[in-house]
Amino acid sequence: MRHLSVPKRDTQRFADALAAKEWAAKGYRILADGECTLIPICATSPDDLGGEFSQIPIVEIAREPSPDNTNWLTHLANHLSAETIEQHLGQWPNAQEHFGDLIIFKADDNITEHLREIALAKLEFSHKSRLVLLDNGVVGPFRIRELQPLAARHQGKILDQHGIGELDEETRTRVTSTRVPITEYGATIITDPSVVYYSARLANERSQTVSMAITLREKLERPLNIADPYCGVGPAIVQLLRAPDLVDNFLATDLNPAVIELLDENLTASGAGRDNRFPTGLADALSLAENPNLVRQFDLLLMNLPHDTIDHLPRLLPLLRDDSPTLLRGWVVLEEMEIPAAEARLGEIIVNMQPSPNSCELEIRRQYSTTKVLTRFTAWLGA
């Protein structure tokens, strides 16, 4: 069986990358191997993994599945006949996301009549989970997911939608709450996927941002002013604030009103001082550079609005200093065939600020949908 052999510090990054492409072998544990870890690769993955895996050694080891491995489909047999399960093989929603004690999944239209049974089976399988929700896709200007509660755990019992409906209003509200704490690289972040956008899969990206910010601080020999104008509930700022003597002042804003209470809570828990001289809270990123007190004030700018990053970038670049080295990091969702054109446009935008910037390439981070990929760019700018 094939395994990626990666340094221990990169385990989560490559495990997430394999899972995003559905190349991770299910039912096999990641193994320790000296200073490295061995991440199992499923048999249906291509011989040449390519991309970010192209320089990673692959190790062959004979293995058996973990003895305690089961699958939620095993529990589905408690609710549906073997014939029904067989009829829809390959259509059952194995892909799911875990947000704290929440399980979120999508389902094809041809199995929607079995949503109740699917939810019950998933909750029976995942003993630490509290609530199973169906993801009906994103809605509204902030692209927030429409989540439908299907099953919940309450006082040791698993309830379907009917059982949830019979609870008193206060208990039902508590049981179906989607507000959850997420632990990310030692920090606890409160989020709520029903009202704000948060991606656990970008945790490694945020960790890399901290590493690059530390490098910039060493170059400048002083703490940094950091701008995160699409901060959401603040996971990137929280991680940066945890690094000793890294942040001087910061800007953390978002246009989604539902974010602000959670953002304030996360910043307070991270120890952010009340004397920060830049805005935090509700603000339109596109209007920030109209404030002369913000122009040319920042050493690091984060552009995490993947569907609009490139369009918004010209309006945000004036926030970066032009008299010292600065760092720009952004994330973009697009069709893979659009990458060359997007890179060319990025170059045109950045060259207006710095005539000879370092190359700014879009690196594919993971599959975003069946046709689109999430990419990242990093640019060192300034004098």
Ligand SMILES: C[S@@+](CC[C@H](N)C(=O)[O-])C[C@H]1O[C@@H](n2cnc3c(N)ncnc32)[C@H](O)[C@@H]1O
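Positions refer to the first chain, counted from 1. Only a predicted model underlies this, so the values are computations on that prediction, with no experimental measurement involved. In this text, rigid core is short for the largest set of C-alphas that superpose within 1.5 Å between two forms. First, how it differs from the form predicted in complex with the named molecule.
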Second form
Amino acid sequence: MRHLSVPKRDTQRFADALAAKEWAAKGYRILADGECTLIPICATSPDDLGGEFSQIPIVEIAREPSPDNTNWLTHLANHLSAETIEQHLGQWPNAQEHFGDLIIFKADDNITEHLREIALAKLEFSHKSRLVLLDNGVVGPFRIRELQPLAARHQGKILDQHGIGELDEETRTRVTSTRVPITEYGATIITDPSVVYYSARLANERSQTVSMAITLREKLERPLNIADPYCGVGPAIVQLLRAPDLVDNFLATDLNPAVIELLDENLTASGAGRDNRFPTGLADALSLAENPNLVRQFDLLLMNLPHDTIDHLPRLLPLLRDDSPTLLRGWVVLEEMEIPAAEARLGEIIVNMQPSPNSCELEIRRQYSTTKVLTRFTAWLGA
Ligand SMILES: C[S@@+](CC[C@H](N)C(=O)[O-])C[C@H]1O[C@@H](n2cnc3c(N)ncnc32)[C@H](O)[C@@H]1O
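Target state, the form predicted in complex with the named molecule; input state, the form predicted alone:
Once more the chain from above appears, this time first in line as the rest of the complex follows.
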């Protein structure tokens, strides 16, 4: 389901504006998302909302409708007293992500003593979910989430951590598995949030990448060579491969060894040709341009390494062709006040490598933290 992603302070204004157009999704709650809120959009609204919504990032996430007058908090009353629930009103974790049949949520420190009850209530409410996990934040060089299983559904029963611990090892491994299929714009992508990065919130970005790739393909009048050197489990390439006659050859690589098996599975399921000319699998993006067979081979380059994209850019630009139009799309996390400097630096790097860029645009896509935003740059380069 599509959602408007708006700063918290603008929630009411945009919720009212959406309702006035009759584009609000009825029966779905507005979700908190860090410093933003996600306002659900109904399925019958136009693809392009236009007007006051035209600059607002759209975030795609799977949702289950909230039955009238009930949500997971109703079930919390099965486990905690009314006084305890009242005492922490406003602190209970309403925001959660659904990854296939997983529910992942973050919790404030002041309610950690009630994590068991929260997990049981969430699972009781969400009948199709199998496992509830606490998100303890990202760890390690690949910024993978540290996830702690709190409750699981097994043979129709809901088990807490103690119950999970009493299962035999094989059953426990199956019940607590975080490897799940996700459906994104009609494609199934296998991922595992406890070992690799994947964000359903970027689905809309991937859909726009496909549209822009189709525009480039029309310009070039031939299928494209595409490089996704930070590909994760391959969601962007999978979507590009689904568009008929769009991809000629592609590079899909990542430095995290844990993505490779899932990437292979996703590429195979999307019918990626065995005659693909370029590497897929494990590789450090920073050394790709040392391979002469990859230099100036690509029409489209994707760079989704949000904390280091601009630093990596000079080492990746040589992959783009210099004798025909090319497209570069990258995502960067920035302090809002750093945006002008980042734009200037981006322009400088591109002009040094590709003297006549046609255009380079940096846009805010959504709030990332209190002071940081996720931005996206799009550059049309070449002749
Ligand atoms: C933000 S994730 C994006 C993943 C994927 N593009 C997606 O949208 O789901 C960044 C990815 O870059 C990978 N990565 C980090 N440093 C890298 C490097 N030097 N070379 C290749 N991949 C790298 C990480 O393992 C991670 O999978």
